[in-house]
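Below, in structure tokens: the form predicted on its own, a single chain.
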Amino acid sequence: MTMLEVKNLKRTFTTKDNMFGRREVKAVRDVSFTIPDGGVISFIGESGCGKTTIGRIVAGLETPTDGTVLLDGIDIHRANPKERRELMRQIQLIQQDPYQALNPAHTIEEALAQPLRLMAKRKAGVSNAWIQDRMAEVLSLVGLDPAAILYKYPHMLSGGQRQRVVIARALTVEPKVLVADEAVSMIDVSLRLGVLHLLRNLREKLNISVLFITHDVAASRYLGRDGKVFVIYKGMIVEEGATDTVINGPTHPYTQALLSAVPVLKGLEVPGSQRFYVEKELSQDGLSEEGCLFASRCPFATAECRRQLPPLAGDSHKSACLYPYERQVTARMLD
């Protein structure tokens, strides 16, 4: 059963700038994925891809120029307000940095507090020791002692520990879905391993759909390993795939490039030995809508690809690149 569908999302910014006027950033191109019931997909990709502004959309804080957002078949964008509501507790998002997430005047008690009375004023019977239990139960859930925890302000906790709370405020409302963006890219890299460990037991104990959105290959494999993973430039998806399939053979050269970058120990072995590194930084500049956009960065782009926008095409393991590995690896010989 399918939880979550996203259908030709599009979004477009309009800008201002002080030479050229108003104009048009295309930030999220026709994009369209799916997250089973318990599912897990990742999509990763530099900076300025488009890939927050989905997670947004997906979590009801962006609307969308065109495309739906289906929560087991509701579209959560032309839902009516109380309906609304209630598809919004259900998807819920956590946020990147668990410094400015976690309101300083307010303790811990009063931050998971929040969103339970909330729910509260719509459900009958619910009481304040209710709540008080709840709070305790999903701080257990993420590894923290409440009576240790709930009465603390944020500056009195580690990093890891506030990104666990922020996890905790997440789980109040018992969502269906989780939007984890970029869930660990502000904490220690001592304490990643143990959040991404967190979320995915959550998701296998729990039954929670999760769409982690990051620039960290190695964190989508370890959280999404059983899941898929979907790489977006420029606001459009470039390749799609199982995870362990995409990252051991990627065959679009972007995707070679985020790989590339990847910290490998002197020794081990690397997948995709025939990578590159990207050289030009990512602009919204020059962007010809005809072509591949990723072809001004690409060393094998050829007149035909600033021509033609490639398909995402393939079964399982799909690629929008005129030029497959194979051509790649030639055209490296050639050189």
Partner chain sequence: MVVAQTQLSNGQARRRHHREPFLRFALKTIVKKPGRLIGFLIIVLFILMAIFGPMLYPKNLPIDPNAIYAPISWKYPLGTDFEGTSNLALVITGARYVLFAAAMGALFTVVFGTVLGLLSGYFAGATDSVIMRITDFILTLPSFPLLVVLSTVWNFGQPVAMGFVLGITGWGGLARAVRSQTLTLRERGFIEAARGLGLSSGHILFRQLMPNVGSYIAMNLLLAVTGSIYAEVGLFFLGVVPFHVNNWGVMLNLAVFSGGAMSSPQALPYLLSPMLALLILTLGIVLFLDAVDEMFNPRLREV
Second form
Amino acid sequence: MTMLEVKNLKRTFTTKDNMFGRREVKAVRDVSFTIPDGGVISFIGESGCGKTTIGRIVAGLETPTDGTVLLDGIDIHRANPKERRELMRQIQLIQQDPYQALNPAHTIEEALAQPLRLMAKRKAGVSNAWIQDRMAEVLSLVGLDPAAILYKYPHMLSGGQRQRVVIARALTVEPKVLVADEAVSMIDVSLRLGVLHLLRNLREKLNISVLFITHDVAASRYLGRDGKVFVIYKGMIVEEGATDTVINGPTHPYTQALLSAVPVLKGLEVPGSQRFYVEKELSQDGLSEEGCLFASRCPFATAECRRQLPPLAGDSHKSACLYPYERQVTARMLD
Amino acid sequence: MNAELQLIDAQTAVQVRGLNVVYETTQGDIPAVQNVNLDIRKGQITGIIGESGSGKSTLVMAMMNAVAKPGRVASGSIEVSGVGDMMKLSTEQQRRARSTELGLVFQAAQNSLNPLRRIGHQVLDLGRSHGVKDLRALLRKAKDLLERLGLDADRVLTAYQHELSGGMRQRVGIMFALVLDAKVVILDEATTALDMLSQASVLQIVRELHEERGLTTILITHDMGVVGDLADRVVVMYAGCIVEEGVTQEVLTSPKHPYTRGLIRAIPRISGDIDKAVPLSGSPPDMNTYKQPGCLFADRCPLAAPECQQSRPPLLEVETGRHVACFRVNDHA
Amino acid sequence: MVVAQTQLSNGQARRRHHREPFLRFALKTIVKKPGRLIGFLIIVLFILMAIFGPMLYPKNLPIDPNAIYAPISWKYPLGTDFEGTSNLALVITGARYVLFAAAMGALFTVVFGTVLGLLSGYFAGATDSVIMRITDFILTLPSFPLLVVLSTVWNFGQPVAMGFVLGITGWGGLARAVRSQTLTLRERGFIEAARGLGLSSGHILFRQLMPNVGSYIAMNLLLAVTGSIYAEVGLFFLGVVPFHVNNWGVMLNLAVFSGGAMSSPQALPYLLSPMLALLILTLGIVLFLDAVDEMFNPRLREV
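Instead of the form predicted on its own shown above, give the structure for the form predicted in complex with its partner chain, please.
What follows is the entire complex, opening with the chain shown before.
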């Protein structure tokens, strides 16, 4: 059973240069994917590739220029306002920055009580005690001690604790999908894995689907091992497939460049034999609309690549490259 | 230059002894760097790894004797090869030493560039403030360096900071650190704000320049991957103390301090069994951590024994060139 | 993983940690620095004066024909006026109208400014355009001349009416400032999270956004008080508002235009005593402002 289905998503931002001229930036160009019930998929890409915009559209915080986001078959952007609010509740976004995601003027108790009061109203016939119980329940689900944390203000917590509170707050409204946008990149390294572990557990315990947006390939491997990864470049999917298939045998040069860029731990790992570096910077200007979007940076590009845009092709492992070719770029663990 | 020079041997570029840095707050002094003894070896890449608040940045600012208020170097000496003890030099001598001996590359470099002056002008400003006679030659040197870093030198020199991308700015920062022929280059989280592909190419450039110019490079980061990929030696800091130090390969393959071990285990990798990654337990050090007399890591440590709560383990040499600060260094499985 | 050992007993979860009450926290903030305390005491003194002042004296203040423009003495600490009435009594009994009208003015300013600023900044788009055009209109109105004109058609015997007019003309600046603060706040993660959780707009505006501009509003409230005092005292001084009651503005007017305080030194105390009152009150407010920012900043609250 398919739960979240995204079809042909497009988002164009228009910026006014001056009174007469305007410029269009295509943040998302034709992206389609599905997340099965309780499943996980990861979006991998550099900052500015459009992955955050996709997450925000899925969470209902932004409207797509074109395309649909279906939750159990209902289009969340074309539902009536009441239905829409209900659908938005079921898809919760965990933002990158836990320092901005909590209101500095509210204690953790207030932050959790607000959405719970709303839920209590929907449920009808539940008492104030239910709110208190739920509060303790969601906090222990994320591994925090309610008695030690409820009365605190956000600035008294570490980054890891804040992100746990943010996740607990999302759980108060009993969502079906969590969109985790770079959810661990601003947390101290030693605490990152703990939060990833928590998201993994929530999937198993509560059957919540996870859309994990990240630049960290290894993190996507930890959280989305049994799911799929989508590699995004300039708002397009350039490669998709089962997580381990893509990481161990990437066929698109961009995916290969990303995997080459992962640092190799001396003595523990050996670099892939065909590891390569991309020298040029990602830029938005001077973007020709013709040909492969990665051609200008691709070390393997031919004249043909600059002429036609390759479609996303393949069966279960898809790649948007005219010359898909598997290269040994991924580091290998030594025994 | 002076007698103290003889104190450090020819292999050492910077020698830190008994360094203590405190931050003055209304609730009293908070130790940011505690009893640090460290030799930075000439011609090597030394990685200093630690989380936010571990004191790694404060340590290198102290190396340049440039700790900002409310921080203060409480005690200790910092011998820089060819310069002397930074703590005893005059302000003017210290200023000269920065850039000509010690070059610092800040995080993403955007804060170290003047947003209102072209890059070329800033090169000239730097030259003038260091009394460079031949400014034309300096500019030529900057140009060569920028080209070596893979940038369009003419465009960059006439550009303002905001016209450059993050990766370009970082390269410009490296140029500024090297243009006065600094022998010791310090990169403070220099790749943290960059994209993966830019990070990889900046690291590659750092590696190449290090070899070409025979530099001594200090890399400060919270990313074990960056250190593991690039550094010859690694220094692990926790709550202002060095807990482990040694050759990168050895530290990574057989970490001896429980924190190092936990940290390496807590990083998911792209190869091998992903389920071997285990989160580090406990919470990061806070005000109360510093107040107790025992080992700073004791409350998160799986091996903590009663003695660990009583006193702080000193940093001892357990093998040649390998230092660990742990009472139970021989007790792990 | 940081799994805290959590016993899910209801009793434990329900045991509420009581935060420090706001008043106690506010008091602690005030006593931190002597300047703040002095400012606070001055404000309290004036408030007491406004509430109880008129009760201390008979409705018609006693006249002493033998002590016209009497110099400063124990009996007349601030001298007397042209009828031999104690200036101190005049200042004290006059405080009520001045302060009450100023408080009302400040209240109207802050309520209009905050609500319109929040609405404009949060909803943006058409709502923002409409509110901001009205704000621009209010800002470009020369408010003092407008007050003069309004006072000819309006009866200002009631301080509420005076306060309302002062508020109507004064909220523009605050609305703009609150709007710009709201514009930056609405981009913050917690506002988006609140939307995603399905919390209502009213909740977002007044429970999420407003506490974050709290210190700003409180500071503006105090500044609006001084502004309103100057404006109304000015109106009375110019004599464009009929003198229904005794107040500081009326005293100034009479001292300058009928009492000859500008030419005869004996009348000087009559002119200076309301000015002294104004000066001290302003000083008190300025000193107190220092504490306000800290009082409303949640980062400084202890648990």
